[in-house]
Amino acid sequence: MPGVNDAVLSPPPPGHAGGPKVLLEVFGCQMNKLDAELMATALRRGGYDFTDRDEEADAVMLVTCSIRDQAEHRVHSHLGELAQLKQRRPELAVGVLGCMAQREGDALLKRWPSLDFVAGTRDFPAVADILDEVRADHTRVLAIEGAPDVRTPRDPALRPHKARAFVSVMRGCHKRCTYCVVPKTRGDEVSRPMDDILTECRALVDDGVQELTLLGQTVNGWGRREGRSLGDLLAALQEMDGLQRVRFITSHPEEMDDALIEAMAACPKAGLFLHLPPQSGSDAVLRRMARGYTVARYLQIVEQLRARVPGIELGGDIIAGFCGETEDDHQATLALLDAVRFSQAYIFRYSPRPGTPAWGRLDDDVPDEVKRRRLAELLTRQNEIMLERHRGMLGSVHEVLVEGASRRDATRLFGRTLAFDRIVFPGEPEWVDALVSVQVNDATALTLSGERVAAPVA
């Protein structure tokens, strides 16, 4: 799944006024952000309030990621800072939750005496009870044995954005990609019932949400074991009054089929963007990754998508320097970038992860300096592709869902087009969460810029 910046859940959601204050800090993917919102629901029901300031917090909880070792390094670094803070404030409760908690378990408690509890990916719904126990009994808690549960209660109002929301449609993954730790940290795939999903979506839309993002480790495999298709869910959401846009991440190429592509074509609300990670442009590397498709099959899917959904843009993930990758394999991945021309791509060096099928079985035999060089070449080419595409958009007008003020310039707003392009433009605070028409006047590889214009005549 694509990565996001670490962030405190801010502004803090409304909590139980006067209750102990919790700071939720999120590392990693969109699923972790949603998990933090679900934790907020449990904590508020348990009488807790929230803050985004360390000095105000009675408890600090880190919602963690294990996909790459850098994410775990950041968590350990922060735990070191919290250990120093706890020397001054011994009453502060500190917890680690999520994928890293599930993977490392008791080892975290042993490494960090200042850590009060560790709760895994299936135990976080009990976070209020765990925190009560830690604060009342001054005990340390390890909770990583919970059963899979796709029906975690949610308060629709506890979300950071009025017009946008994440919805989990499934948890876990039954794929066994050799580089990936998700099956170990999140367990086997469990799809959520369609009626349950639609009830939550209806409540969110009734509360002002215009754009829903459906989340799953292999989201386009939703419902297959129950005889359903993600296309069924898209068709139902297309008919939901008040909902403007539907996105879904992350899709696996092996789970794309003609029926789903036809469903996307029949669902204009699904927009013009699909995140479909290839991981490599070499069949030999894809076999070692156990991805289950060939480059030719991937390109066939791309061709079908572009034929049935004109204007669709694709996002991808690429791993540089996977086990056994040769220079020819690397050149094949560069060729894939040229063939597909992703509108955006997350490209990373391979880092071995304990608990993955590759760990101890495949040699991490690409020297680090070679990984870095290949990564740089892939990033350079992808940036060239994105800049060429963005420059080709100059003068065009797009419907943009405004997300907020630009971090670099508070007088400018930013939002996303139907094709998930980020665009910044001068605007007024009251435009946030609205759909506006924006003309593209300038572009970099990563961002478009422009100005609001009257909506084009249909």
Second form
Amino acid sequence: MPGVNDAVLSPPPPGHAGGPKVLLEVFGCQMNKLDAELMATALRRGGYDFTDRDEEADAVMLVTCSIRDQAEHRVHSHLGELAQLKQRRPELAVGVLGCMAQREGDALLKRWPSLDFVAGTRDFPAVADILDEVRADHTRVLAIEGAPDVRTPRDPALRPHKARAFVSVMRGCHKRCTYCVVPKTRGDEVSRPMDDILTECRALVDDGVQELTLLGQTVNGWGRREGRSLGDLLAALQEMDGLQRVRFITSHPEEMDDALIEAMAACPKAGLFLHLPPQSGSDAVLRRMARGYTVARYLQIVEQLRARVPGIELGGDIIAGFCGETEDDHQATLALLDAVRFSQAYIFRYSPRPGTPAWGRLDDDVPDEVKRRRLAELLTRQNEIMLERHRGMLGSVHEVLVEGASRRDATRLFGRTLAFDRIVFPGEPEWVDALVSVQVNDATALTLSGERVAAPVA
Ligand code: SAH
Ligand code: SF4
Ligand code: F3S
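What I would like now is the form predicted together with S-adenosyl-L-homocysteine (SAH), since the data block earlier showed the form predicted on its own; can you produce it?
Time for the whole complex; same chain goes first.
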């Protein structure tokens, strides 16, 4: 779960530029990125335009994340800067949306007199109306009561990337992992109907999308309560002409079953990567987290996946220093890293969150310096594993979907392999959004480097 702060900017449709300018800043996970895209649609329809510079913005909106304390700190410090900007430019409208808005609600308006509106995770479709109201009447607005809406209209043409798009297949989460604030900020799980999803996917593919990423907190449990399975969606998308790749995040080990593994095996477009967070390598800790599986079951799923989808790579999330975690538990998590050899992993210190099942019930008893030490050990081990794996890939050739210029070096392109490995290589701007073959010739723990080759993908 990358910590991002990207402006969502899609090119204005012809004849549509020139309205008041909005700066949308996005924190948190892919759900927020997609919500920000949907907000962008609503704002465009409402006559607004976009900017990525706060000096020229008429409104700044922060789409926020509550997952860890630090994520919220970043937003508060940003609100401090915006309060200063607003002293110089009182007409600037400032809004907080997303998970933190949902969690804190009115408390945010009270803490920040400079804040004009707060809109929760189910209220963003109304964002243009809210902004109109704030700008016209100089009132302050709190909107956190929205009903779960899985049918937010989408303009397929308004998206930041030509060849890639996120599609929401479910909202909210019905699990109650004891550390996690998401069920509180995003509400209970609602799956979106299959026809609805496929119509949106078709429209996106017709408009040039080659890679779809289906989003849900427990995406592999999509439709279960309506008697459907994510496998039905994968089968339909495998048949969709023009679509090259389908990803889906995030999968929950408890929702993994034989039928879904078979469906993945029958869907080559699903590629060679699955994000399947284990959170810990200790059964005692998993029990306290209420994750609903054991380490043995997790490893059994991994083995089965690797047998049925040869070459599949796994991504993991790990929490270091959860309540009651002993040194033995920590060693068990290190052993899990060795056993699975994740191709990537997001590893963070446990951060107690108000309103979660653990809050006030489980003692946050691992001292911070121990959490930091365990985190460092996990990161070091995971880096070694990734470097070894990447070095083993030297000389191999991969099909790469080119995403754009490399952020570090504008003379190089950045793309992803079918196994979701990051790769940079010298290239021409016209290769962006294309599938090309790239041979790996160098590697760090995080990124591969290579050279485009004419040879077919091995
Ligand atoms: N629905 C997904 C994850 C959503 S949150 C799943 O079940 O896997 C993304 C990641 O943030 C989690 O996988 C977890 O590793 C991490 N996370 C969640 N709450 C946290 C907390 N209180 N402290 C530290 N990390 C946390
Ligand atoms: Fe949070 Fe657990 Fe739901 Fe994931 S499955 S969003 S970790 S409660
Ligand atoms: Fe995502 Fe953060 Fe909300 S991880 S669901 S934006 S709390």
